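So this first bit is one chain, no partners, the form predicted alone, shown in structure tokens.
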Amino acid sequence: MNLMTKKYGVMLIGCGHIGEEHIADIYFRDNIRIEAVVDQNEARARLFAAKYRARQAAVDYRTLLDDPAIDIVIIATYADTHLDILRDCLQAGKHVLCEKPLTPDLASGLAFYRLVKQASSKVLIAHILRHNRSYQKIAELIQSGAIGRLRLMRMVQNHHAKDWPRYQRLMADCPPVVDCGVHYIDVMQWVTGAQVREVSGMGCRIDPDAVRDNYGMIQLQLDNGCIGYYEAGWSRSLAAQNLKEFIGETGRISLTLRDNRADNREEGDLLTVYHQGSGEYQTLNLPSKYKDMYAQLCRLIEMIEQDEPGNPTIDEAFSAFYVAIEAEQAILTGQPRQVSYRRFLQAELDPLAATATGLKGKPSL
């Protein structure tokens, strides 16, 4: 976040609620000017431009693609519109934040995939977990091996859907394991430098008027022997609940966000790290925002700025999308799925896959 030479012109493409949260963070930063909001609904887009002193309001952002005071593009939007939204913006030499999963489904996910690898923008994938303190925090643990080798990671996701009519439109596009559950394969990918090699799960639909499974399980391998599971539901029925564990060989780690805390909220996020030698806890506050949208979008400037890779690349973003979808199929099929994620580009893209770059850790080929 060092060098910011200039002041960049961004447009927002959705007012819904992740929108919010990212304008909310940006709009009063001095390296920023909202030039544009834009949204279905034109009242949603002329409140937002008021309340975060956008130029302009549209309902259609490809009457705003010429405008040369718009540097950086945000895509909000449901999964099924980032593809076509990301190739217009790309085509204007639009830079472009755009909200996970990429799409809905492996072939448009394949599609934006080379969509990014043959642009001349900038255009990262707002994998948030990746700008969180804690999270780095934790990935600088393990990687350190302050818990031994790593064994194992539990993580659970679960929501108390109060707004069902916002949850049921999420479902449409892809079930709870694929839309959060990208995030947290990539953490698994992340924090280890290996690789998902095999993933099976099951789901069930908990509500019964719910547009598909709203719950899920998925239990994961990497190529370095670790193990993983992630839990994901979205249901009127279901308690909201948030588990973050990694157990080494000499300990774990356990992170309680500042929210879930019963005490010291003030301090900020809680780290526990337990090491099984001494039988002693350590334990490390963290002041961290959850959602950290201006350091991610300060990433994207910095790709921009001093031709830095993305964090996470394109290539990580889309290794986790691709293990996420194979989950799916996994739970849809009650058959475990092997996965190689170099194997599948090399199928699909080759010679382009041949070339691709930042991925960390043995490819499972």
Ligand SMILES: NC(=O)c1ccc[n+]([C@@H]2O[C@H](COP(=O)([O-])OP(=O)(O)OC[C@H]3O[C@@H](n4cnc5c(N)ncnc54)[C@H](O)[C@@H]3O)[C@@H](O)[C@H]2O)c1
Second form
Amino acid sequence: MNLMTKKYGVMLIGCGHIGEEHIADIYFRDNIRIEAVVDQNEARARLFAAKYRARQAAVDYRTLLDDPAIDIVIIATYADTHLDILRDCLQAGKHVLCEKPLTPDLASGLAFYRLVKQASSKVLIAHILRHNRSYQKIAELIQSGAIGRLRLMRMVQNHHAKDWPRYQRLMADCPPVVDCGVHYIDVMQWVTGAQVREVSGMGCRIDPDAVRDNYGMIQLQLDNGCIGYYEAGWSRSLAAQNLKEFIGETGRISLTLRDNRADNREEGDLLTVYHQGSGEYQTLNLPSKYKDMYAQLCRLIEMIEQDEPGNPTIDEAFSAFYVAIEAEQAILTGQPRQVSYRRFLQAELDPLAATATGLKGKPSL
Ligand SMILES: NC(=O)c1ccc[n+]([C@@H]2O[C@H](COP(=O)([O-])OP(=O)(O)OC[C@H]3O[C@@H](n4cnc5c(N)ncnc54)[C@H](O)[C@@H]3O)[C@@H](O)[C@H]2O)c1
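Output block for the form predicted in complex with the named molecule, input the form predicted alone:
Zooming out: every chain and molecule, the one shown earlier first.
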């Protein structure tokens, strides 16, 4: 990382769970100044201003968009607010770090994608696992052939939902299989360098008062022949579970996050690489930070200062979002979905070219 010495003025919108993870990791950094914190709940905005030494607190971000001291806006509100806030911030010339998922549905997600593509400022989507050292190591091991040709990815991310009202609000926008799924679909496409081409799935409502199905499992086929599954639920009945395993023709990589280790937690995450030929295990200890919010923000600063691409790029983030939304459709209809985000975008953004090349029109919105 070779960043210039400019100090960036940051405004955080959304002083909730993920907003606090952002600000707690950046407010004391040499190249960051917390200019403003915003929440529709005034008490939370004031609390964050006092705790993280923000110059201003507000309930409406629009009152601050003219402030030239604000260079970067972090959008950490609900998915159904992202598009409007992004539009306002870009119109005001601000750079943006926006939480995932892009939006709650495909039509508004496409509008978000268009705005980013046309923007003169930089926008990074907060796919935090891209900035996690353990996932970076997994990608490196797979791509260097450490376990031979990758065949299967097994991923489970179940939450025992203690803070039920918060989960209910998140689920008003998206089911867990979309909200969390965008992270893991992105990981699958990132580590393989392949694209999902078919998705199927099943889901159910575990808690009777859940605002929608609060559990889903999806199966994905990638265009390199690899398959994967992902399971996500937020329920007061589910046990928290976090399985991440990558299986290749000559071995296997398993990730045990620091918090799930039986011992030596203070030393970080544990990667176990099993080599089928020798029967040997190699263990790698990685002092990784699960959500490295500062590294993520520094990526946005690199985009600003050095015109670097996003990590993920908007196309990579949109692609994971598109597959997640299609996965929800597969669950709702009980039918597998053939997916190609490139084909979808081509049909949406350039329908004439799509007709000329024989594409058969748009997938359902
Ligand atoms: N990257 C990750 O690992 C991760 C983890 C959790 C949540 N998220 C995402 O972050 C977003 C927020 O989730 P959360 O768990 O922090 O929710 P939360 O309920 O804990 O916090 C959201 C906050 O935003 C505020 N808010 C909502 N709309 C606002 C508006 N228009 N103006 C000002 N404030 C507003 C709410 O009052 C609340 O304080 C969601 O998109 C979620 O999917 C990402």
